[in-house]
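To begin, one chain is listed below as C-alpha cells, in the form predicted alone.
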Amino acid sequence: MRKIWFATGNPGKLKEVQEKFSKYGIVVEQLIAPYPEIQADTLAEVVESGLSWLWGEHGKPVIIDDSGLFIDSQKGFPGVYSAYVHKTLGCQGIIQLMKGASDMKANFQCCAGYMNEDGDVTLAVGRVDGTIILEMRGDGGFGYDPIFVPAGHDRTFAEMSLEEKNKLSHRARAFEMLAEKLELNRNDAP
C-alpha cells in the first residue's frame, strides 16, 4: 500500500480523506504540522506554495487544500480571502455586503494538492454552485456554511448533515478528483 500524509489539524476533515484514498489502496496519514499561507490571486497558487513549503520541511509525499467562497455580484470575493473575511467579519458581514444585490448567486471552490517524492505536484479542483440567503440558517458545518444553499436545493450545508454536505461538498469534490489523478498516475508509470 502506498503512503501519503495529509496536512490538515482537522479530524473530520482527515477521515474524509482517509476513506476516498483508501479505495484506491492509498494510506493517509496525519501531518500536524502548520505551514505559511501566502496571499495570492489563486487558490492553487496557496496550495503549490504550502505544499512546497512542507516538502521543504518534511521531505514527505504530502496533500493539503484550500477553500474558498466566490460570490458572483462581487467579482469572486472573498475568494482566496475567505478565511481571513469570515474571521473578521463573519457571515453577519457577507450578508450585510449582499444586501441590495439582485445576483445571490456564489459558488464554493477546493483545490486540494499532492506533492511525490520527487516534487511534482498534482491538483484538483473541486466546486459547488449555489446561492448566499440573507439569514444565518442551522448549527452545523463552519464558515458560511449558514449562509450558503447549494443549487437543486434548499437547505443550506449548516443545515445538511455531515454525510449530506460531504456528498456535495467542493472538498469531497476535490480530493475524490485528486484520488483518481494519483490512481491514474499509478497506472500510467513504468
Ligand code: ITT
The other form holds:
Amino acid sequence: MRKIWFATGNPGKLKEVQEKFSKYGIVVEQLIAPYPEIQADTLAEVVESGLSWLWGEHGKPVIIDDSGLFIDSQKGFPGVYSAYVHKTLGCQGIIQLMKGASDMKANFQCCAGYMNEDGDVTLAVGRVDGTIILEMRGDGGFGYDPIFVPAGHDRTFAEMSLEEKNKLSHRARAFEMLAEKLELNRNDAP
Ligand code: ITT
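Show the form predicted in complex with this ligand, please, because up to now only the form predicted alone has appeared in this conversation.
Then the entire complex follows, led off by the chain already shown.
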C-alpha cells in the first residue's frame, strides 16, 4: 500500500479523496498543517503558494486542494472567497443573496496540487456546472452541498451518497486528472 499525505482541515474533502484514491491502492492520510491561504485571484495560485509553504515546513510529498463556488449572476462570487463566506454567512447567506435572481447558474471548481520529494509541483483542475436552489436540502456532503444541484440531476450534492458525488464533482474530476498525470496506475508511482 502506498501512502500520500493530504494537508486539509476539511474531513469532507478527506473522505472524498480517500475514496477516489483507494482504487489505485493508495492510502490518503490527513496532514494537520494549516498552511496560510493567500488572497489571490485564482485557486491555482493559492495551491502553489500552499504547497511551497508546506515544502518549507514539512518537506514531504503532499497534496492539497483549493475549491470554490462560482455564481454566474454574482460575477463568480464567492469564488476564491468561498471559505470565508461559508464560515461567516453559511448557505443561508447565499440563499439571501440569490433571492430574486433570475439566473441561478453556478459552478464548483477545484484545483488539486501535488508536490513530490524533489519539490516538483503537479496541478489538476476540475469543474462541475449546476444551479443554486433557495432552500437547503440533504444531510450529506459539506459546505455548499445542500444548495447546489449538479446539471442533469434533480438532487443536491448533499442528497447524494459520497460515491455518487464522487463520480461527478469538481473534486472527483480534479483528482482523476491528478491521478492520470501522476500515473497512479503504475506500481512505482508515488
Ligand atoms: P482546507 O483545509 O482543505 O483548505 P476548506 O474547507 O477551508 O479546507 P477551501 O479553502 O478549499 O476548503 O474552501 C472552499 C470553501 O468552499 C469551503 O467553505 C468549502 O466548504 C466549500 N467547498 C469546497 N468544496 C466543496 C464541495 O465539494 N461541496 C461543497 N462545498 C465545498
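Just so you know, these numbers come straight off a predicted model, no measurement behind them. Under this definition, the rigid core comprises the largest set of C-alpha atoms superposing within 1.5 Å between the forms. Positions refer to the first chain, counted from 1.
- After superposing the rigid core, the C-alpha of H170 moves by less than 2 Å between the two forms.
- When two forms of a protein are overlaid on their rigid core, residues whose CA moves 2 Å or more are considered shifted, and S73 is not one of them between the two forms.
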